[in-house]
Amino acid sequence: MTLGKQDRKAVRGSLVYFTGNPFNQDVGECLLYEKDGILVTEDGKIHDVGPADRILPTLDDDLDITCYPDSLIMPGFIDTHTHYVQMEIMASFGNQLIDWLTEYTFVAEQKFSDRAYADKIADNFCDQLLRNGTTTASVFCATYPGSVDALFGQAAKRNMRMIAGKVMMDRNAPAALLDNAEDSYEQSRALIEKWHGTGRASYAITPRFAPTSSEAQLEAAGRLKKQYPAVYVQSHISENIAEIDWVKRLFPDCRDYLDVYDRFGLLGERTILAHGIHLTDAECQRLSDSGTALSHCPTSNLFLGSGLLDIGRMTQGDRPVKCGLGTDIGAGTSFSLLQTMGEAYKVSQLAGAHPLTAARAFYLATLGGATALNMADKVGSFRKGLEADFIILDVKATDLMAQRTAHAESIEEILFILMIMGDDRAIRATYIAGQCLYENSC
């Protein structure tokens, strides 16, 4: 079922959203908190937002207002890196990255040659996103084009904004998963023509990572990017030390890992690379200069023992890198971006001198994620004309949270409690284009 035109609607509660970047601005200048606010939507877009005493006189007397006491109304979460085809291998006992790919990932992804199976998993995946308050995601599919059709089809039924692409992989994986440079080019091109810009779908050219693509395939990916400059590019980088050494052996003429992608024209404002734990200063400078974004995936990095990303090093200083948060299912251990924020905070405590504040964490999960995906003109904040994807966060979702929030003295403290103690139970409702598609019955 494709969602159609919607009437004007309004929700009332405490509004929380960002108008700027707390990594380089004072929180008071960019975090907007309206204790008693109203968000008005019309035809899937934000029509008005602000304090209740200003909005109420502008509304028709017969307009129903849905009220959410003890809750925060916030832009929907944005997952900048995940794999729907790896859902079934979550919580599989792992070693390091390469072993985990061989033992679990490559085995599971072969099942997606079956379109019926892909549809079933894509359906569940989209439901899990909504249950966890995620309204936009950047997703890796499998090498099979039908796996892309399945995901975009399920997202379209829910009118969800989705970025996704067919994995391009022509070496160093099981034969059943491999494509070749020209086939991957033709299949990706056909999927771009079919899906990019259809409804709320955006296509991403998706080489899995440098070790599983030949130079010919990376050249084909770069050719696609030149032909279709409005599409995205997504891949992985510098997740694991052994992986980096492998890249050096496979691409001996490249200066570093990032240079592999750079030489084939794959960097830019619409490119997002996952992990980046072990990037050099020179690589960080090039990411900043090119506008390429990084997806921080703390639960996955901890699970596989890949390392600790110093998010402050990436986002501050004279060469800031655009960053968002990624759940990285299935090495990632939770669909919840609340739990992902909590783990990102712990990683920041161990990684360096830049502890991740609640304001910065929620920025990464909303407007920061939208900025990383070059979508801040569509989602990630509350502003007239933006798409009305938003969530309701229950600050008293559990008895323990209720007890803790009773002693909170600021909105920043409440946000910190949510990201440390919250999970899917804290998602009271999820709205897509102004329509409630998930409601927590508890």
The other form holds:
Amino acid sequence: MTLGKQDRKAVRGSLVYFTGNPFNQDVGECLLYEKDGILVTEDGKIHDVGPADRILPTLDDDLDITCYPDSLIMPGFIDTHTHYVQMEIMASFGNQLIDWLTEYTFVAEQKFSDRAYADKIADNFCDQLLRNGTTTASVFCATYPGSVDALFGQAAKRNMRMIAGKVMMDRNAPAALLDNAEDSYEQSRALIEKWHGTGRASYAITPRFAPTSSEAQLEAAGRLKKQYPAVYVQSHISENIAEIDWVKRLFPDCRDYLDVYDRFGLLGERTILAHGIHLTDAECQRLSDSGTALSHCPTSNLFLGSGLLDIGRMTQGDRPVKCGLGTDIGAGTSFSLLQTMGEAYKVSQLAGAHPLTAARAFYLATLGGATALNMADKVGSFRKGLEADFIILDVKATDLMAQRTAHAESIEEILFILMIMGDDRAIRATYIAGQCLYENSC
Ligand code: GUN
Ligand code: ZN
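Okay, that is the form predicted on its own; can I get the form predicted in complex with guanine now?
To see the whole picture, the full complex is given below, headed by that same chain.
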């Protein structure tokens, strides 16, 4: 008996996935829709994908096929920016970024010096990801190394592909949260050695944002990146006007906000910066040239009154920036990438010349997110050899959605209904590496 044969599974339903980028290609060329399709997985990877009538004759008679009528089978959602340590301050009233950080965030994150508390929240966080159809996330932990062990531990239990890192911050926050340049270097280095490449874990060097790191700490972060070029870098940029003014005062010699990170060698194909609402054209050009990705976090940007990102300005034209979507919990207001797509659509209505199409939104949440995280060779689409992280979306999750989808005329219309009306109720099941880890019992 071969292990591969033992671990083979098949799901049947309507397949929807991207093979290219609808921001610079015709949708018809890059959005694949197979009304009656089958996805075959083996040992956690995709073994075959295509129309049922081609695949059925290739399957052993005794193979169980799980059927999902009225459902879409799609690659798992990818959340390119979030903070597990801020789950408990979601929906905290009244302030914009700097005051919100001081009043709520820096207080909440101190609790993560307690490992048992970190374990409990990390466990809950991973469950929330699964119930919302998110199979991979890029996550900020707290300054305490134990908070990173807690998250990677819970992700490993579920075999989830996860990027995470210890926040580096050595100024402009309460003393209990601060590290210093050398300690943050040593702690991050030890965490890289422990976690990067262990199972499905990837480490991200995580300077919180320019105002909370000294030059010495940014230099230490750059030194780490040079020593470990395969690890990620994640931070925040140009989210709020007062924040940008502050960065100008703190780094008077830098050309602009992005230049702070650039000078310390922190840009590149494995760097993800959240927000970027107020970036200049020169900064966008540099993001594009360096391959640095941006995480668009619309629910957070609306909640904190930070501004409206023009996603079209970022993704199109002659200096495209790789973009994904981020929930940015706890400034973000939902774990659901469906709701995040819906808010991205509304922001695009207010910010740009072209409303965000459903195809582009779902691209950002799947293959676009994987591309932003430099892991499109592992997740984000369906083809033989990719990891079998996928979700089942129920297009009739609520009575209202059932009524509305009943007269939808195209797959793009159904996707649009899902992103405007859908939330965790529309996630029927979430599969990690071929295993069903979440099922919506309703
Ligand atoms: N900028 C620096 N830290 C944070 C954070 O925790 N959340 C958000 N939204 N922006 C930040
Ligand atoms: Zn954030």
